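Quick heads-up: it's one chain on its own, the form predicted alone, in structure tokens.
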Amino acid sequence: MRIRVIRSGGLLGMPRRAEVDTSGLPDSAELERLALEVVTETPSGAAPGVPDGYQYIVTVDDRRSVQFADPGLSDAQRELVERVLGEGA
């Protein structure tokens, strides 16, 4: 499974992008579970954010994308973003 995360917004407005291919990763099952939870439980359409907050786009296998924004990330959204980007949400 390919999981792509794009984070934009923030004080500087600099986008941050990362993508992982879960094939062969030791934690692939957990990453795939998180990704499927995020794309199936996040309502479609861009969520309203706050000024200078981050906005996120998560895409799974180039087929399903969802958008969400700070504040109010679910636990699954936050964990997926942190693990794919390799830094805090």
Contents of the next structure:
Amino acid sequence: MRIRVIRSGGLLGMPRRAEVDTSGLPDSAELERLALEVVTETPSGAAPGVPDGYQYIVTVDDRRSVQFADPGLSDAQRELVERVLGEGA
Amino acid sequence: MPGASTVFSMYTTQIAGGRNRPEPAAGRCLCGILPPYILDRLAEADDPRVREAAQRTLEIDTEFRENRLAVPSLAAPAPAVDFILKRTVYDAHHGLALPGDVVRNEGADPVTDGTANRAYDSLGLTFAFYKEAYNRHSIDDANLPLDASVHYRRSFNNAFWDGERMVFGDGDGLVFNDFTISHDIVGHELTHGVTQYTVGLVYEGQSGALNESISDVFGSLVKQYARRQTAEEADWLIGAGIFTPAVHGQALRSMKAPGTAFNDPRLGGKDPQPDNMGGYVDDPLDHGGVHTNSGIPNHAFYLVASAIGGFAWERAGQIWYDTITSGGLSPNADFKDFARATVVAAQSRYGKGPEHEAVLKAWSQVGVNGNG
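Next, give the form predicted together with its partner chain, keeping in mind that what was shown is the form predicted alone.
The complete assembly is shown below, putting the previous chain first.
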């Protein structure tokens, strides 16, 4: 499974992009479970967001894409974007 | 005295109809805009000062159909209004839930957490700035309590205004320091609140870039005010000190030289801010590049403040403040609308003198027609 995260906005305003291919990764099962949960639970459409908040676009296998924004992320959304972007540790 | 409010007693004036205003609906602010029917009624009022002010406003209304600005003389004598500062700092304990637990109330002694104390102090400084510089009673001009949540998420590289409070991340310590480190960041975030309660600029495209720029302008002025720096002495940087020493960059943005604040792959490259309309970007991300295109009005403000000289919050800041509080600007205003409104505001307050000239020239230098 390929999971792409684009994070934009924020006080700085510089976008960050990251993509992982889960095949062969030690935590592939966990990442895939998180990604499926996020694309399933996130309502479709644009996320309104707040001034200086981050907006996130998560795309799975170039097929399913969802958007969400700070604040008010679910635990799964937060964990997925942090793991793919390599932040929050 | 934990929980007590700090009350500043002071006589002041207010714009007619400015208090007891309705709460703004989500994403839109109704305050400060006097509908024509109210002006019509005021124009027939018994009090000659009210009548004259309203009539004058109606004339201006006709003259500037799209960019109406209520003249400052509309302000009527008002009863004493106290300044009430009531801060509450919460700790989100690195979680997602907001606001978190209260760690410091107004008037309470400093706590052991330096981040909470810095947030508390910066909220107080921003409140004092708006009070002293513009006679504004907190961000809504009605003594709205100031709330902040610190330690939001883990190693979170951001700070934002969520419509009700400031939210600070701790930074990851590798690229970003603690987001409470800089007074201008707190001023920037709280000014999003001021914009929300005044002109209500829509956070998208040019109106969104103006929303961002207004937060940078007054965020920088909070810092300049705290340091008692003139326009010449100020660094005009937003968020100086927010990057760790490992990063090649001095700040998030430079109003003096947009596009020069940083250049580091860890930040995604070079500061992309333009300093004139020739560099305007149509970005599908960041609500149409609001943090990029804000460089254009940011630089215009810097040019105005530098041309006028002295303390930038006094005349240049007053012109910008009048522009956002006059009620004459649409929430969908673009750069040109805003530029014209600043020209009108400069003339209304200072006449056709050097301030008016400085504003016209600055917009021309950044490629925006403020004289159309």
